[in-house]
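Take a look at this single chain in structure tokens; it is the form predicted on its own.
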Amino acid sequence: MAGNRGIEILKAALKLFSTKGFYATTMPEIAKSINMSSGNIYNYYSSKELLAKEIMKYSSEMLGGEIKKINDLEISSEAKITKIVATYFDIACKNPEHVNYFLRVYLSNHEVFKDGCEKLLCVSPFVTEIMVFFEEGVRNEELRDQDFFSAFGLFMGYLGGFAFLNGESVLPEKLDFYIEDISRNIFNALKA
């Protein structure tokens, strides 16, 4: 990737992705969404694979910069979980891409993945992040030590759950109302 017209392509290919779907979009019609030769396109990601394994970094490493800024905040896990909730709904509704991406992009098109993606290795940014969540709140007594994917899973599985019925108009209320019955379920289901 390089520089500022790289992020660009990745942005452009993060939304054409998300709602089209890796196999019906094009690196044409990637290049063209953002006034670019096809050919172009060629010298900053070598194929529609590798670009979209950059997508999956790319979002990881902006999910796991904000859930840093909430480990570097002096509360509790409950108000951490607050703020974690709270972030993923927000961009969950503003950059909604992001999640759709991981959903029907990453999770559906393992093939897609398989070399260089393996074992949340893409991930790693957001996953390492939730792990230090997790792993601070046991040694502050205020978790209960468990299995981490066990604990991820759930967490995960609210998150993701909830940003997937947003995203098909199921609920009917907005997504921020929400998080405090969510982020309570959460902290009951892992508290010490």
The other form holds:
Protein chains: 4
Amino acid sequence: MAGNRGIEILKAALKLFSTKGFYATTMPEIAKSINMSSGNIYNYYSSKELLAKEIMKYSSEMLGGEIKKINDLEISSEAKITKIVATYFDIACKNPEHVNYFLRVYLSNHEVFKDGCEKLLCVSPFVTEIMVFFEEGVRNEELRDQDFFSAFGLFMGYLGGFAFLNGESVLPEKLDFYIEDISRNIFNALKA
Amino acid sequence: MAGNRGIEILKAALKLFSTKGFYATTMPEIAKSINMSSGNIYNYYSSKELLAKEIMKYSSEMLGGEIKKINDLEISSEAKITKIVATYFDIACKNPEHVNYFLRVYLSNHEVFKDGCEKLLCVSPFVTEIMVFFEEGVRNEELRDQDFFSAFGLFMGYLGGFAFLNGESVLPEKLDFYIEDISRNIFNALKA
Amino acid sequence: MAGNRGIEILKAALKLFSTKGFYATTMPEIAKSINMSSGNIYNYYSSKELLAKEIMKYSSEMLGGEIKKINDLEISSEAKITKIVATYFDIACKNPEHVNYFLRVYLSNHEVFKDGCEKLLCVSPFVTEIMVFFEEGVRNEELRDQDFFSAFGLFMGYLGGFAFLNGESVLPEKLDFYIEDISRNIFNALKA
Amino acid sequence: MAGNRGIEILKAALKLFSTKGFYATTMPEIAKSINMSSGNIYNYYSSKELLAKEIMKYSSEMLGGEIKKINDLEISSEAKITKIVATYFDIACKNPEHVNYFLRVYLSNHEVFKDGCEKLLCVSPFVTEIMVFFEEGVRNEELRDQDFFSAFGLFMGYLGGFAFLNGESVLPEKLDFYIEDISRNIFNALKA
DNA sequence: GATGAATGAGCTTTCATTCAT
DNA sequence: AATGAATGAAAGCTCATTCAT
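Right, the form predicted on its own is done, so what does the form predicted in complex with the DNA look like?
Now the complete complex, all chains and molecules, led by this one.
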């Protein structure tokens, strides 16, 4: 389920869903945005809901991939934290659709992600990489050994929350400005 | 705007919106849940959108009020953090509609909160109390002097993120279990 | 489930379904034919399928009622047969929608009458009266004692088939013309 | 029109139309059931409606052929009636698609058979053989001389009605069980 | 304040048919 | 003959909102 045309639909829907929301975006609208007929979308995704789920998987794989690159580097946990924050903010600035999709579509539209995306199923690529980062840090005695979810929630919540604040235009500075502060806070919270 | 009947509508809508989502909840459904006619709701709230905004203010005032009580106590910042986390989790367990409304309705349905709730306008009672807490801590030299948003994002994101994980049933333990870890992490991040 | 407005919808749908078929008739079309908005139909019948089932019950009760009147008369079985044939043909001429609904909607659109109208459930008022007629005739020794369905199939099939031929305009004469022949044939087939 | 592949399409459509109905069967579905592409059907039949008409002719010829075989036998009219009933029921059991197509597609979807199948045009092979049977019986003075349609309606309606009852699963016995009763009833109705 | 029938625009989805390959 | 992606009109149904009572 993909192919060139399939990806094209997915990207168009990602952009629209993340901007206008799942319900406020119509299938004809998605189709029109890539000069396709509305009926044809259904040759690629059998329903609007399924499309939404595929998008979440796609975005999560993309984000997980970026963090994996950082995990593969031979640097300290402290440095990795800074890189993760910077990378996340870079995406939030340059390709905000991924972050916004998570915040505005996945997080809220429970009913849509019921079957097949329960728990964190569709987001696991991202979760997994954070887990890898954390456990390596603990093994190296750079990070304090604590409950994984306590640590994961900090990361996910802090970064997501900041992306939200940025999207709401309440931050007086650009995202870059906060990288240092945030990285330090996270490291202080997690360090051994 | 308000009155006994008005509050009744608001509470019913809060419960339904936070459970089923804004779009999946219909006005007749809200009305029926309190044995009222659908038309009559419009005598109290002139539109579904306006109702959604009023709910956000209401919830935010309620949550802000709880935090204010903590701010008024004569205890250390470290102790306050623990109390804030515990209170937030208590609400997330016993009255999850408030927390879920923020996560599942406010956070996502941008288009609904456009006019009159931009930025954090409808959530200011909560934001304000976090700000009071933080500035007092800094003044007392218990907390490090850093950018307010860096600190606020930590609080809001961490707590919200955890409420989300709990709602998704991905946490192996009950929320109480995490209070200590989380409070320590927050204090470590913010302390002077 | 009826009321004045409900019956009005039902009659309008009966006329259209029996003329144009179930699928070729649209809900807006039904609504328009009685100057109602399409949405409002759903306040009376929750789906097109349900509407179709209610119509079948309604028509069957009407037809059953007419035959009951004949059953209540103190006349010979032979005379009753003639009256039943004449009455059926009278309806087929003056209110053909009832007969055509049975032939063109009920008989064929299996999938529509699946739940709640299986077997002859929605047509039982009519079936019952034929059964009453037949068993009385047998008890009076006017009719031969044979399997009920063998007798019922003759009635239902013969009359229905003729109504069909008439509707197809293949009969060279008006229906009245055939009453005598058909009644005699039925009596010869069933008599003791 | 026809050829090997053409007949294959026709048979596949016959089976599907008679089971699911004309409107509930899609052209791609027919194609898929014989491993053909949907577009290719149109090289054989220019429209769904035309296909439906060709099927009716095909089925009617098949049924007419069976009755012709009986007409060609040198046996009494009474014996022929029994054979016709038995043959019809045999088909209704072993190849129900023919009988069901008549009942569930032809009988109801008026609009489809409008042009080219009006009156009994597409069913004439069957009608003709019943006519031959009847007129020979009258000529031999085995059957009473009466209006042809009065006699034809009895046959067609009785048999069709029974096939319907059987299809609805309302008959307590298998079709075979009723052959004797029904044949006797028909003979009693038609005999000289 | 209260009712709930009525409106009608708008949604997702389906499907006969076409046509470039 | 054969493919199947593409089209686009049209369907059933929903629901925020109105308004006569």
